[in-house]
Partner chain sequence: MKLNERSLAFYATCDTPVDNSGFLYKKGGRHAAYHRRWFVLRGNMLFYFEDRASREPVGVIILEGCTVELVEAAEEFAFAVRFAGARARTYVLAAENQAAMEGWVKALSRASFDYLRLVVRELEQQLAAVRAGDCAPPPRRAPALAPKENGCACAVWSAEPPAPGPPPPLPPRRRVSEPNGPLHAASFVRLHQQYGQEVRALRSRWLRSRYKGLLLDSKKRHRAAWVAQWFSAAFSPGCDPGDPGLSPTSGSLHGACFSLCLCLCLSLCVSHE
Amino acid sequence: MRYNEKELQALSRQPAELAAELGMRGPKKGSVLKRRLVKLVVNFLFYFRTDEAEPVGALLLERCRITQEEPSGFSICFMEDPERKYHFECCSEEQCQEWMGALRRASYEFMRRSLIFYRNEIQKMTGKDPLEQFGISEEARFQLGAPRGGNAECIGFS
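Stick to the form predicted in complex with its partner chain and return the structure of that chain only.
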């Protein structure tokens, strides 16, 4: 699949929501744990070799599940193939919880559902649609209605 790699590289240089050096192991059998600089920017998780400016790779964090792995790590797997897991090792339980929380909130779909929730609540309490001030109350992507997606697992929750 073609994609605009230059823009993705530029994105990897943007300010991160969270960044740390973690142990990382790929999904392939026999993968070894490696130290990587891991950086969360919008709904992408970039990972760099610790001394390089360009990322080795990126993971789009949509339709994924974050699971805790003992003792102080977590894994990311994607809905279409839950057996393929990307493993991460943190240095403490706190760091692990911090990352898991941030990654679960990092998907576009999670953000969208939060927006719909707040819009609904504000409308219930005030009788007004808070999106009118932005001129986006008619946007298809923000409509209140039937919940989007089926499985709760596909939206970044474990």
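For the form predicted alone instead of the form predicted in complex with its partner chain, what are the coordinates?
No partner chains or extra molecules come along with it, only the chain itself.
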């Protein structure tokens, strides 16, 4: 996946939907749990060393699975490589549930499905397509059978 490092770093400075210090263990064998500042911005999960302002890396939350591993821990793995898991440890089960819910809602696919659902509900109530006024009602991305694109990526910063 191509990306612009400066734009991603600028995105990492934007207000977060959710941010906290969590324990994080990467996918490499022998990886140990480290405290990281973890920040959810749009559909990117940025992670920072606790004493640095620039992110160490980012996970693009597309085509991924969020799974509860223990009462206060969860993992993220990607469809293309399910064995490559990132593990996170929260302070409590409540914090874990909050993070898992926010991460699941962050993907483009979730937002697209929500838009389609509410579009259909509005159309049932009013008899009009709410997207028609924007001239985009026929675009494939707003149809239920749209092709599923998206890349699952872990982006490391140098």
